[in-house]
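Just the one chain here, the form predicted alone, laid out as C-alpha cells.
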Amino acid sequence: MDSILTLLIFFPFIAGMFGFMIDQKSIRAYGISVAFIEFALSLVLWFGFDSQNPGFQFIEQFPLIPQYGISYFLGVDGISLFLVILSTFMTLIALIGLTIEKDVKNLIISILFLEMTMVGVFVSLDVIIFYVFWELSLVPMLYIIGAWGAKLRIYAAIKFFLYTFAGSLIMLVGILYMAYLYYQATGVWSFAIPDWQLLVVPFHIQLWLFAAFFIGFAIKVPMFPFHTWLPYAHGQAPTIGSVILAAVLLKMGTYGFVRFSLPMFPDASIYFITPIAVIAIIMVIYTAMIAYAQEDMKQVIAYSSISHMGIIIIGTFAMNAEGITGSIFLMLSHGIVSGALFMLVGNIYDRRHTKLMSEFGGLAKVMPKYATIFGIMLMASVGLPLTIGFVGEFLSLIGFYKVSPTMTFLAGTGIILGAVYMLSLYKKSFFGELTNEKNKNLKDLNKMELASLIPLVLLVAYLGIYPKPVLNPIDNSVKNMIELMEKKSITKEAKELIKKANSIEEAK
C-alpha cells in the first residue's frame, strides 16, 4: 500500500507500452485486462482508505527539484478518492463496450495513456506534477478525436486543444505567482498543495489569482461562454472518446475549483459567488433549451452534459458542506450517467450509422433491452428520486438555497427542462409506429454491450437508494476544507457566510 498511488498512475502507461508488442487479435482482451487490474487496484485503495480521516492518505513524497520546492508528492482524501475510482471504472467500461475496428491497437494504447493522466491529476499534491498530468491529458484525447472521429474531427480536435491549452497557460501564470507569494511569506519555495492551502493571501491578490485559476478550470468544465468546444468534441469524437470526455475529463475542472479555488482563495470565491452563480444558471437554462432544439441524439446529450455541469458549479460555490458534498457526488453520478448515455447512442449509431432522431421511432418494439436501459439512464439524468442523479442534484441545490433561494429556484428549472428534452428524445426515438424499414431488423444489445451497461444500471440504482458509503468520506473531507476556509478568511463577508453555513450544519 506504500506505493499504490504510483502503481495506479504508471501501471496503465507501462502496460500500454507493452501493448505495442501485442497482436491486433489479442489487443482488445489485453486492454480490458489491464483496465480491470487498474480498477481492482483502485478498489484496494478504497478498502484501505480510512473514511473517518478527513486528511490526505497514502502519501508518497520525495524531492525532484528541491531548490524550488518541486517534489513527487501524491495523496488522496475523500474528495479525490472516488474520482480516481470513477476514472478507472469508466475506462474499463468504455473498453468493454468498444466497437471500433480501425487501428484498434493504437486506440487502446491511447486510452491507457489517457487513464494514467486522469489518475495523475486526481492524486497529485504537488502543483507542478498536477499541471504536468493536466496538460498531458490533452495529447491522447486530441489524438483520439483527430484519428478516430467523424468528418469534422480535425476541426473539433484543434478547437478542443486550443481552448483548453490557452486556459492552462493562464492558469500556469497563476501557479508561478502563487509559488512566488509562498516564497515571499516563508523564505522557501514550495509547490505542495497542503502548504498553499495554509497560506493567507491578501484579498486584492486573491482576486487576480482566483481569476487565473478560474479561466483554466472554467474552460475545462466547460462554463459559459467557453462551452462551444464541447459540442464539437462530442459530436466528432468516437463513442469511447465521448464517454471518457464526459465521464472524467470534464470533472478535472470542477475538481480544480474544489481543490484549489475554494481553500486557497476563500475570500475571492465568496466575492465572486453571484457572477459565478449567474453563469451557472445560464449554463443550466440556455444549454437545456439548445438541447431541446437538437435533432441529433448525441448533441442532445452533449448540451445536456453542459447543463448538468452548471448544477455542479452551483453546489461547489454554495460554500457549505451540503452543497460541496452534493457537487462532488454529482460529478460521480454525471460521469456514470452521461457515460452510459453516450455509449447507448454509440450502440445505435453502430447499427444505423446515423444519430438523427427523425431516422428512428418505435425502437422499443425491436430493441426492448436497449429501450429499457436507455429509459433508466434517462430517468437518472433528469434526477428521478431513487436514482443516482437525484442525490447530487438535491444536495447541491439545497446547499445553494442557503445562499440565494431565488437563484436556486432558477437553477432548479434546469431539472424541469432536462425532463422535457430527454423525454422528447425518448418519445421520438422509442415510441410511435415503426415506419422506417431500416429499423425493423435491428438487433438488440449483444453480450458485450450488456456487460458494459448493466454495471452502470446497478450503480445508478444502488447509489440512488443508498449513497452513504460514498457520501460519508466526501463529507468528512469537505467539512475539514470548510474549517480551513473559515480560519483563512480575512474579509468580514467571507467569515460571516462560512460561519453561518457551519452553524446550520452543527444545528442539524
Contents of the next structure:
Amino acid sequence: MDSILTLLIFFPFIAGMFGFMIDQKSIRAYGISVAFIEFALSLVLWFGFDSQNPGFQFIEQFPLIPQYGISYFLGVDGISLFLVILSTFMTLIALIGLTIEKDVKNLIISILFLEMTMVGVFVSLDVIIFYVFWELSLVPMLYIIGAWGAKLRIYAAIKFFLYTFAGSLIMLVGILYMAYLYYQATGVWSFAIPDWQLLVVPFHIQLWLFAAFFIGFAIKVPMFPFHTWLPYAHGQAPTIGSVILAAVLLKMGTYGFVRFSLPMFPDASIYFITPIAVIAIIMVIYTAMIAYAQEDMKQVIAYSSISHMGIIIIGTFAMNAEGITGSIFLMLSHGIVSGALFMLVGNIYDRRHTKLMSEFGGLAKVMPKYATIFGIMLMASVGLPLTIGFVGEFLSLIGFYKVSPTMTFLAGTGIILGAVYMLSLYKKSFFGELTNEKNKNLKDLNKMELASLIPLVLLVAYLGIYPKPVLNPIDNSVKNMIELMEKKSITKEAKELIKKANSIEEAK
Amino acid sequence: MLEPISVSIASLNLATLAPMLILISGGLIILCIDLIAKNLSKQLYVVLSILFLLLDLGAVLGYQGAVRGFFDVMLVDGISILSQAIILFASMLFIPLALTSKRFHEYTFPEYFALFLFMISGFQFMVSSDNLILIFIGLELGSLALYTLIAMHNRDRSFEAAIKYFTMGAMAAGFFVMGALILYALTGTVEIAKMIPVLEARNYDPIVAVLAAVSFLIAALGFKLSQVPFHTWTPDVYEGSSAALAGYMSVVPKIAGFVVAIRIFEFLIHANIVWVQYVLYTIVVITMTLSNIMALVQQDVKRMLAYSSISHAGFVMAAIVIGTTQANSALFLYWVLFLFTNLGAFAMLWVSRHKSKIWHDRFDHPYTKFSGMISIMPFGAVVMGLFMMSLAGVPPFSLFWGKLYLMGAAVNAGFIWLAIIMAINSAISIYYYLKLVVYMFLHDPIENEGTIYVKNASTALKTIIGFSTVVTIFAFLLINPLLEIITAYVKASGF
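Structure of the form predicted together with the partner chain, please, following the form predicted alone?
Complete assembly follows, chain above in first position.
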C-alpha cells in the first residue's frame, strides 16, 4: 500500500509497453481493462485516504540526484486526490467510448502513456519530477492530435506543443531561481514542494517568480490572451483527445496555481488579484460571446471550456476556503461535464461526419436518449442547481464575492451567457422540424456509448445533490493551505485581505 | 662554456605522454600491417582501433602521477582527464559505425584508421597542455587528419567540404598563432599559467594588446567551436562528410576546443576583464539564436542537425561565460549527454544512407524522406523521435538534465537573463526537432519500400544506436554519479 502512488503512475506505462505485444483486434479490450485496473487502484487510494488529515499522505521519497537536491518524491492530499481519480476515471470512460478504427493500437498505447503523465503531474511533490511529467504529457497529446485529428491536425498539434513548451521553459527558469533562493536561505538544495511552501520569499522577488510560473500555468489553462491554441487543438483533435484535453490536461494549469502560486507566493498572488480577475472576467465573457457565434458544435464547447476555466481562476484567486474549494470542485465537474459533451459531439460526428449545427435540427425526435443525455450535460454545464456544475460555480463566485462584489457580478454574467449559447445550440440541433433528410434514419446511442455516458450522468446528479464526500477532504487541505499562506504573507495588504476574505462578518 | 643539459628520465614524467603514444604507435602498427598483408577486411582495423582506444582509455583513467610532465609542457589535470575520457568514449562509439553493410570508399583504406588514431592523439595533446605551442600542434595534428578523413568519403561534396574546412581551418590556425604571438610578446612565455602573474603584475597593461590577443584567440577558437559568426563552414562540411563523421565532428573536436577555451578565457574573466565577458556573452547569445533561426528553415535533416549542433555549442559556451565550478561541471555533463544523443541521431541518418539521391536532387536526407516512418519502421521512428526530443530538451531524456544543470548554474551565478535567453532558445529549437517528428509520425508515407531506412544497417550499427538510446532514456539514473565524478575532477583542476 505504501507504494500505491508509484503503482498508479507506472502501471499504465508498463501496461502500455506490453501493449505492443497485443494485436489490433484485442487492443481495445486490453486498453479498457488496463484503464479499469488503474481506476480501481485510484479508488483504493481514495479508500485508504484519511480525509481528516489535511497534509500529504502516501508519501514516497528517495533521492535521485542528491547533488542538486532532486528526489523522487510523491504524495497526495485533498487537493490532488480527486484530480488523480478524475484522470483515471476519464481515461477509462474515454477508452470505453472510443470509436476510432485506424491504427487503434498506437492510439491506445499513447493514451496509456498520457495517463501516466497525468497521474504523475498530480502526485509529484518534487518540482523537477512534476516538471518532467508536465512536459512529457505534451508528447502523447501531440501524437494523438496530429495523427488522428481532422484536416488541420498537424498545424493544431504543433501549435499546441509550441505554446505550452515555450511557456513551461520560462517556468523552468523560475523553478531554478526558486531552488537557488531556497539554497541561499537554508544551505541545502531541495526541489520538494512542501519545503518550498515553507520558504518566505521577499516581496519583489515573489512578483518575478509569480510571473514566471504564471506564464507556464496560464498557457496551459489557457488564460486570455494565450488561449488561441485551444480552439484549434479541440477543433482538430479526435474525440478521445478532446475529452482528455478538456477533462484533465487543462486542469494541470489551474492545479499549478493552487499548488505553487498561492502557497509559495502569497503576497504576489494577492498583489495580482485584480489583473488576474480582470483577465478571468474577459475569459468568461469574451469567450462566451465567441462561443455563441460558432457554427460548429465542438467549437462551442471548446470556447465554453475557456469560459468555465475563467470561473475556476476567479475561485482560485478568492483567497478563501470557499473559493478555492469551489474552484477545485469546479475543475472536477468541468472535467466530467466537458468530457461528456465532447463525447456526445463525437457520437453525432461518427454518425454524420459533420459537427455543424446547421446540418442538424429536430434530432430529439430520432435520437431521444441522445437528446436526454445531451440535455442533462448541458444543464450541468450551464450550472443548474442540483447538477454538479452548480456546486463549484456557486462556491467559486461566493468566495470571490468577499474580495470584490462588482467583479463577481461581472463573472456571474458568464452563467447567463453560458445558458444563452448552450440553449441556442440545443435549440438549433435538437428542437424544431427534422428538415435534413440525412438525419431521418440516425440510430440512437448504442450500448457501448451508453456504457460510457451513463456513469457520467449518474455522477453529475449524485455529486450535484450530495457533494460532501468530495468537498470535505478538499476543504481540509485548502484550509490548511490558507492558514499557511496567512502565516507566510509578509505585506500588510496580503494579511488583511486573507483575513477579510476568510471572515464571515465581512460578507455583507 | 655551456652547461651540459642533463635531464633525468624520471623528471620527464613520460607517463603523461603514454596515452598519445599508444595511439600514435597504434596508427603506425596499422600502417605496418597494411604493408605486410594487403586486402585485409575493415573489421580487423575497426577492432584494432577499438583496442588501441581501450588501452588509451585505461592509461588516461589510471593516470595517478604528477599534473605536469615532459618539460612542464604537458598538463594532465582534471579537465584534461575528463575531456580525454569523453573524446575516447566518443571515438569508440564512432569507429564501429564503419561496419556498415554497404561498402564505402574510405573504409577500404587502412590509412583511414591510422589517420583516425593520429587525429585523436592530436586532440588529446590539445586538451592536456597549457602551452600555446603544443596546443597549436595538437590542434593542427587533429585538424589535418580530420580534413583528410572528410575527403576520403570520395564524393564531390566531400572534397568541397574538406577544402572548405581546410581553408577555414588554416585561417583559424593563423589567428591562433597571431594571438599566441601577441601574448608571447607581452609576457615572454607561451604557457597560460605563467602568463597570468606577468599580466597581473603589470595590471594588464597595455590593455589594447591583451584585447587584440584575446580577439585573435576568440576568432580561432570560434572557428573550431563553430560559434557565430565563425560558423559558416559547419553546415556544408557536415553535409559533405559522411553522417557518422559529421556526428563525430559535432562532439569531439568541440570538447577539445572547449577545454582550450576554458583554459584561456576563464582566467581573463576571473581577472575582471569585463570586455572579454561581454564579447563572449554576445557571441553566446548570437550563436544560440541565429543558428536556431537558421535551423528552422533547413530542408535537409543533416543540415538541420548541423545548425542544431552549432546552437548546442553556443548553449554550452555559456558555461565559460558564467565561469563557476558548477557551470564548468555542467559543460562536461552536457557534453557527455550530448555525445550519446547526437551521435545516435547522426547514426540514424547513417543507417539510412543511400548512394543515389532518390528523394531530392540536392539533399541526401530531406524531411520528406522520413514521411510516415512510423508506419514503415515503427521502432526506428520511435528511436529517432526520442533523439529529437532529447536534443530539444524534453524531460526526462538525457539533454534535459544537462540543460537543467547549466541553466541552474546560470541562475545561481546571477545570470538570470542568460538563463531566460537559453530557455527561449530551447523553445525555438523545439520547432525544428518537432518538424522531423511530425514528418515521421504524422505524415503519410510517400514510398512504401520498407527497407529504405535500414539500407546500411548492420548489427554493429544497431548496437551503437541501441546503446545511445538506452543512455538517452535512462539518463536520469546516470546524472548523479556523473555529476559526482565531473565535479570532483573540475574542482581538482581549479576551474
